[in-house]
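Next comes just one chain, in structure tokens: the form predicted alone.
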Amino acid sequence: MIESVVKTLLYVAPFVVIATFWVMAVRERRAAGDPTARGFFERNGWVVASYLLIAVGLWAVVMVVLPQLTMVDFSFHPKLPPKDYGGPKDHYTLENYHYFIFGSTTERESLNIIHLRAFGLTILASVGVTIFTFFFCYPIAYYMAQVAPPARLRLIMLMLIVPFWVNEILRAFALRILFGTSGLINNVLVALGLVGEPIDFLGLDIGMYTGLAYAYLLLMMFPLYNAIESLDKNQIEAARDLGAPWWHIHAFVVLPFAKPGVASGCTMVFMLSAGALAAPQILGGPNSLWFTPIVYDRFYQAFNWPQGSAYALILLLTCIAFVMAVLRVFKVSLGEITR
């Protein structure tokens, strides 16, 4: 009875979730916009509106919610062999989530030092990558947007998507041999005698680091400058006028406007950093800590799927909390996100 019931509640759950983020937008579109504006229905007909209302739906609920909704469920499993699954062994239990703060499932006498150090190290590198990524992209976007001309900017956009045409796998390969202890940025310092010995690039982690940050650029590059774009050139001429420094400009006329856009693709890059599986194998060190090679291993390796799915679950759950609480901070709602 009451695994039925708590089985009921992981499916129900997610439902009302969506239900209350729809409430959510609904409410804030009517708060900031026009009581005139016209509804989604209005806007797009019926038939076109259901047509998109049915498609989305239909995608989010097969590709997104039930694959979620499983490995929520398979998550309060224990480990058992397929024969045993819906039998008088199978029934819910926390020690999946229990071996990830203990290192196993009965005992407390000790943490789990490898797997709650690898996660934190995650968290804290995928937000240093983003914060990387953001002070890089974001004098290319503003020139983009502002200052480019459009035969610049087609070049320039033209330079940043091509490379984007080769594989993440080849690519991640391709940065590899460059910082490897043979590659050509080590041969290049020694040869201008910048370093003594070749550097592990590698074993420090600075490969993967880099491999992340490039992965994910234009994640964060078009939403900044898409956000950048919109703004009105006469008021940072206005700005200018008036005897702003440029320092001042931008941190108190451009990056206030360009907050959806900055909070964007930041979301997007610190989500996708800390899901990141090729990176962390392909270019990490041989004593690397990433969370995510380790949820593979639990998968793949040990064939502890509940334990996975677990693993899976505190990954998603801690980068969704992140990011809602930067968003809390930094007064960005979902809505401006999704413009």
Second form
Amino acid sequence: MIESVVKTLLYVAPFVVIATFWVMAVRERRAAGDPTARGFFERNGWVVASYLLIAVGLWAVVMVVLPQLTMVDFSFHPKLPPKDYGGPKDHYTLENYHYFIFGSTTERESLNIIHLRAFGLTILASVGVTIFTFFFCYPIAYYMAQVAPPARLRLIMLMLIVPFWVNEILRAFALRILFGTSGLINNVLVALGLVGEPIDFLGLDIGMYTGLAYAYLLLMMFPLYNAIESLDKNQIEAARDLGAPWWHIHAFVVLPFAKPGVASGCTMVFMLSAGALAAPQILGGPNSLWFTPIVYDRFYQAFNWPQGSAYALILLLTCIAFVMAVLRVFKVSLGEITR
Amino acid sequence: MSADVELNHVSVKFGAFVAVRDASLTIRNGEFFSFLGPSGCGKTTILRTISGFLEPSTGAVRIGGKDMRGIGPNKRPTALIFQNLALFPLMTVAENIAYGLRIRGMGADERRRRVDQFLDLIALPGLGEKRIDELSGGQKQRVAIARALAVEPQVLLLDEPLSALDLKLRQHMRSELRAIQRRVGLTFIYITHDQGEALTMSDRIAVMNAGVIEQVGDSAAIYDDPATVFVASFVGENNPFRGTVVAAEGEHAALDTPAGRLVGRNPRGAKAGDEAILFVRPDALAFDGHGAENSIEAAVQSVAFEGSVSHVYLKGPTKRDIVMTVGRGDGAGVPGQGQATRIGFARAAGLVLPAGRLASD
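Can I have the other form now, the form predicted together with its partner chain, not the form predicted alone?
What follows is the whole complex; the chain from before opens it.
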């Protein structure tokens, strides 16, 4: 009885939220807006308007909201054989979350060190990857946006985009070969006598970080480029004319202006790094434990979908919370980064 | 502190294109100096060369006697006001004005004091905390001036800063700029394609065409005694009559033109047989030219009423329409449309210059 109530609430809640916002928006428009303003259907005609509503509605509900809700629902169930679904053992429980923290569904004696550590490291390393990608991309984006003549800009764009025609797995394996102990980089280093014996780039996770940074390079590059490109060149010259050294111009004129682009790029790189699967799996060293392979293993090695869902949800919510917190610290609104 | 600016045989080339050709002049300490010319004449290039964003290909720029080669725009004693002002939109008015002071490491209290001084100078006291997009066009203009003056430049460079304003405000800002210049006593170098701005504000003007400085002089000299055909046709309205010099005696020369024989002053010493152009200003022409020293057969085509004066367009023997300016009181004498008449002007009002390209060619 209580089960079905909770389940209903879980699935109905998002629609109640949507409906509430819609009602609030309508009321606000009635109260403050132009009374002669025409409604959505009047403006677009009923054919276009209903297409937009149905298409967007279906997409949002069927492709986004429902699958995620299923995951949420799943994560609060125990692992059961299919015959017990809906049976007396199928009840709401926090045991999957409990397991994430304590390594057991019931005991509280020790913490689930391995998973917690992997989780923490994933977040930290994703921050690291994001920062590295930003510092790597900023000079190039600035050059493309403000300095490069059009012909060279096209060339650079092409050189940036073409490598991404190669699929992600293939790129990761190529990096693996490149970074291997008998790979090209080590061979060159040894041949030049710079190192005595090969460096274990993969074991040190250098391969993985490179792979991650490389995989999401463009997602940093293009928001940065767009943001910097819209900066009036005269502002840079004005700052220079007023005596500013180059670093001051970047720190106080270019970066504040490009802040939405920086936020947008960093958010995407961070989110995708934290949720990356291919690069950590292929390039990760034996000691590395990225969180996503653990989630993957919950599903496909442990066949524990409820636990996998719980893990995925924890990662998702933590990332969202982290990003929102960072946006708040840097005073960027969500609206700005979608510009 | 103010300084001379000296251009010594400055040429600026972009690849094969010569933007400025062998410019030499000295802009005096405390002077309001304008570069006037059509777009693409190289005036902005000169400004950017003085401010340090460009280096001359040959020749030297000296400010206060010091050669500026190799000194970047952030180290020169100049400040530039951009055509679009280039105020920093994310900073307040006060932060904009204080930007250069902050770079120079001035403390916050001192900075605030200086910003207040400048807000008083530009007559915007108390607006320091406003955002840039809350200001009107004229206010932005003044903030840009304050921001440039705050770094205590010896020379202020202005790149058509009034062009974005509407007509009334533009005229108001002319006198405002001039007043600020007198108050601070700096060398102002002003770039414009608007001759009205150049003539009203400047102590001296350099008229430029196709990368070459055609003439340097004060407003009256530029208007009354243009050195070249380009200057004569670019500054103010002028009626050109192309012809061949048939006689040159003393101060005057006579030309055979399609409009008949015309006589004018001959300051450049055109000799008999030279190709030349005789210019006469629209306000020097008068109807009923039978008794005048020069007279031309023409028919009235149209009259454009402009308030205090009217422009009368006449079809004469030349291809180009002849323009006449008629004062309010003289309106009664304008013949009806299409009616043939004789217009005339005095010898002293005609100016003979060696043939060349007109500004409108």
